[in-house]
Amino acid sequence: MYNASDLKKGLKIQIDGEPYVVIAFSFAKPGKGQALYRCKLRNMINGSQFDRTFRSADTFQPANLREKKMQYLYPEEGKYCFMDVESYEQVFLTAEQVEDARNFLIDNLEVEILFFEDRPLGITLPNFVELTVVKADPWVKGDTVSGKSKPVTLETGYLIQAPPFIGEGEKIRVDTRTGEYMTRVKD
C-alpha cells in the first residue's frame, strides 16, 4: 500500500481497478487542515490524462504490473505479434501500444512487454539495435558542402541521419531511446 506522501513522478498506482502513472506532482500545505497532493495521472491502458488532488490520509494499491521477455515475430494487419520465450504463447499489440518502437522492430528481436494483470500495455526495446541500411545516397570524397551527415533508410523503413561514409548494405547500431546513429557494426 502506498500513502499519499509516497506519491512521486513515475510511480505506478491502481485506482478503481486500472493502472495509472503519476506524470506530474506537487505538494501544498495550507495554513489549516491537511496537506494536499496534486497529481497529474495518465491511464496506462487508454492514455487519458487528468488532474486529481489527494489528502495525506489517502492510500493506494500498487499497480499489478510485470514485465515479460518476449520475441518479436511479425506484423499483421496493424498489429504486432510477440512470442513468450518460455511458454511460446503469442500476444498481439496494437500500433498505438507499440508506438515509435516499430521503427526498430526486426525479426526475432527480444523485448520486454509490460503487462497489467494479463493485458499487454507497452513495449521496452533494448537500448541499441543493429539494423541494415537499405538506401543511402553515394558519398563523393571531398563533398563538404552537404555537411557532416546524410539521410539513410534502414530495413524497417526508418530514416535517420548517418555519417557520409555509410553505404547501402552496411549494418549500423542505432540508439532506440533517441533514434540516432551510434556506430558502424563490423562483421
Contents of the next structure:
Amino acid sequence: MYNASDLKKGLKIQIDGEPYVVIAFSFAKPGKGQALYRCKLRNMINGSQFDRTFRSADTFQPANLREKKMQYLYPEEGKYCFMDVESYEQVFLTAEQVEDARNFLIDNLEVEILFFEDRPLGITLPNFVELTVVKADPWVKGDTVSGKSKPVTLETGYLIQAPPFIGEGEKIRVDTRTGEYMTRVKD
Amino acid sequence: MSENSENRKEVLTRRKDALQMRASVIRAIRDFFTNHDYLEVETPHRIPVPAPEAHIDATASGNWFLHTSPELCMKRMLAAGYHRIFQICRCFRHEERGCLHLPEFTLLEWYRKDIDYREMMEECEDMIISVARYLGRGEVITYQGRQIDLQRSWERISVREVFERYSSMSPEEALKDDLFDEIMVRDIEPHLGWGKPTFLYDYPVSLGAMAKTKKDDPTVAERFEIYIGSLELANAFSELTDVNEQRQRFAREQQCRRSLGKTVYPAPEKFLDALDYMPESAGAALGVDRLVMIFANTPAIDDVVAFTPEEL
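What would the structure be for the form predicted in complex with the partner chain, rather than the form predicted on its own?
Below: every chain and molecule of the assembly, starting with the one above.
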C-alpha cells in the first residue's frame, strides 16, 4: 500500500482496477491549506493521460505488475508473438506495445515481457543484441575522406550508422537502449 | 574521489552565489527590524504541543514536537509586554517536500502592537523594499523572465475578488466542495504577484485559526498572504485576542484533524492563558528561503539551501 507522500515520477499504482504510471508530479500546499499531490498519470493499458490531484489521506495499491522471461517467435498481422519457454504459453503484443523494440527483434531472442495481471503490456530487451547486416555499401579501402561511418541495413530492416569496414553478412552488436552500433562480432 | 562525491561537491559549488545572497538577505532583514526598534528574540524549537491547525503537521521529538512556527511562544512574549519582536528561525513541518517546500525551512516571524493587518501590509512593503535596496537591486526586479516592480503600493485584492476573476466558484462554494485549495493552487496562484507583488486578503474565517474576524464582515478573517511571482511568500493577520473565540477555533481545527485521521494536538493552555493580556496587534511569518528564491531568480527551493534532506 502506498500513501500520497510516496507519489513521485515513475511510481506505478492501480486505480479502478487498471495500472497507471505517474509521469509528472508536483507537491503543493497553499498557506494554511491542505497538502495537494498533483499528478499526471498514464494508463499503462491504453496510454490515455490525465491530471489528478490527491490528498494526504489517499492511499493506493501498487499496480500488480510482473516481468516474465519469454522468447520472441514471429510477427503475425501486425502483432508480435512471444512464448514462455517453460510452459510454452504464447502471448501477443501489438506494434504500439512493442514500439521501437521491433528494430531489434530476431527469432528466439530472450526478452522480458511486462504483465499486468495476465495481460501483456510491454517489452524490455536485453541491453545488447547481435544482428546481421543485410545491406551495406562496399568499403573502398583507403577511403578515409568520406567520413567515419555509413548507413547499413540490419536483418530487422533497421537502418544504423556503422564504421565503413562493416560489410554485408557480418554481425554487429547494438545497444538497444540507444539504438547505436557497439562493435563487430566475429563468429 | 568517487563520481558521486564529485557531483555533490559540484552541487554545493553551484549554489555559492545563492548562498551568499541568502546571507545578505538575512543581514538585511536584521537591519530592517533593528532599525525599526524591534527586539530580536529566540524561542525554543522543541515545544510540548504545536498549535492545533488542521493542515500543519509537526515532527515528533521524543514526547514533544519540533515547532512548526514560533507563533505560540512569541505571542506569549507579546502578551507579556514585548511589543515589537522578530525572530529568524528554523521550523519543521512533517512531510512537506516539493519545489517550494522543505520539511526544515527558515521562517522570519514578527509581531507588533497597535497595528492591524492593513498597517502590517505597509510594513511588509517597506521591509522587502529595504532588503532589495540592501542587495543593491533597483526597484524593478526580474523573476523567471518577468519584471516585478517593488515600489509602493502593491496590488491589494480580496479572496472573494480573485475567485470572481479566476474561478467559476465563490470561496464559499469552493470550501463547501473541499476545492478551495485546489482552485487556489491551480487557477489563482499562477496569476498573482506579477508586475507588482500582490496582497491577497480577507480569507474565509475558517481559514484563519488565529486571525481576528473582520468587524464589518464576520465571514472573513483579517488575514493576508503576499505573493511575488506567484510564490506565496508570507502569511499575516490581525491577531485574535478573544480567548473564548480562540478556544472554539482550536476545537474546530482539532475536530478537522480528528476527521482526517491525524494526531489531535491538545489545546496549548499557557498560550490561551496569555491571550487575556494580549494587546491589539498584528503578526506576520515570511518564508526566508522563498524570498531568497525571488532575488536569486530560481524556481526551486533546493537552489537556495546548502543541503536538502535528500543530500544528507
